[in-house]
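Listed next as structure tokens is one chain, alone, in the form predicted on its own.
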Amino acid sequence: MSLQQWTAVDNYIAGALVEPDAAVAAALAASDAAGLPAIGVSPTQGKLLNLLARLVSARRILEFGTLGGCSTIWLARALPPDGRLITLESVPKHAEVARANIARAGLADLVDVRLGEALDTLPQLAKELDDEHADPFDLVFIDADKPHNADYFTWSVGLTRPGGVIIVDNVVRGGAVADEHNANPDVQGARRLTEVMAADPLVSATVIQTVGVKGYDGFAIAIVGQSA
């Protein structure tokens, strides 16, 4: 198996089973023209992550890492109408080219995107939920700077309503994650969430391991209030 199969495959499963999407396609295009990384989701994961949203009837949604704003347009798309996803994004060009590419996906009124460092704007996060006595998060995705994958998830426990998600992006890191003499910090920071994921009493959790047109990763799911 290689890269060329996998991604033919990935080509091919999209083509079948995600529909074409103009606004996905601009969002890509400005980001590209804008000069952000091409590390967003690829069309087979962002329909993964809507259909997750659908499955918990998020009305809620917390996401960490914008980049561009494919994967909020995803996720943003599965809420109702009253429903709110806020992002934390730490770089402000990446911040502004998703803000335009959301408010012409048509979803501005949905989503709320936050400059800065996440770890800093967590706490005034908790403390807006607990002054409105706003319900929790039924769905939460880390895809942010990896070496603080484990604090982001420890935040987010405490942020989700019971029987909410957690999903975590590239916590396989082309296998390398089963290597604890590999020194990578967003290796060592793959091994550390999986680690405070086995900890945590409050939580049920695995990783699927996935190939496709993004290579040989993998993401963690977690459901917050059951123990396994």
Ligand code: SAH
Contents of the next structure:
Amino acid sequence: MSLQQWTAVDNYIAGALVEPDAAVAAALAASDAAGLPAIGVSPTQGKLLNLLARLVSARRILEFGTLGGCSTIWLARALPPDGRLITLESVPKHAEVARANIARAGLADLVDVRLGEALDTLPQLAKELDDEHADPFDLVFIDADKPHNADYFTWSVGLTRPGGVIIVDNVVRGGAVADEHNANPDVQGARRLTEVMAADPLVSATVIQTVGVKGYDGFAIAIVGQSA
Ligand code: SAH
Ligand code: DHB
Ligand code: MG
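Swap state to the form predicted together with the named molecule from the form predicted on its own:
After this comes the whole thing, all chains and molecules, with the earlier chain placed first.
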């Protein structure tokens, strides 16, 4: 099996089941023109995020790693008119391109792009939500720098309602995750995430391997507050 075949199948599935998408296409074109890397979710993955948000009737969503806002748009579309998505991004240019893309998609009222390293902006965000007596998050999508995945996951558990879902992208790394001797910080980050998910009695989780236009990778999916 090859990337060429995975791509052909992804294109077939997207052609049949993922609605033609002017907003995401425009966001990708603007991101490309601004020189952002083309590493956002694929159409079939974006649709999966949208379906998961609808499955948990998400009203509050937290995202780590905005890039050009492709996954943000997929997720924000699942929100009701009074919903809210907060997305954390450390690179000013990414945040700027994403804000424009999100506005063009008609989602600016629902989305708050917060600039800064996630571990720096999280304490302030948590305090703000606490002060506002805001509802906890229904869904979290973790897709920023991979070495911090376990830290982001632990923060997310504390900010998510019982029955809420946490999804983590890029946790299989072409299969490298199974190699305990792999020294790559992204791989170590994925392994540490697995350990943290396994150790938390309030978390029920699995990892699904995926192939497609982005190659061989996978995502973790966890439910908070309900053990198996
Ligand atoms: N979720 C996006 C892709 C995100 S790529 C999509 O699927 O469309 C990862 C993003 O995380 C990049 O934009 C990168 O700048 C950002 N990032 C990296 N380290 C970060 C950090 N410490 N805090 C917040 N964002 C970070
Ligand atoms: C990379 C980051 C991602 O979030 C992704 O989905 C694919 C690749 C990267 O940093 O190369
Ligand atoms: Mg990713």
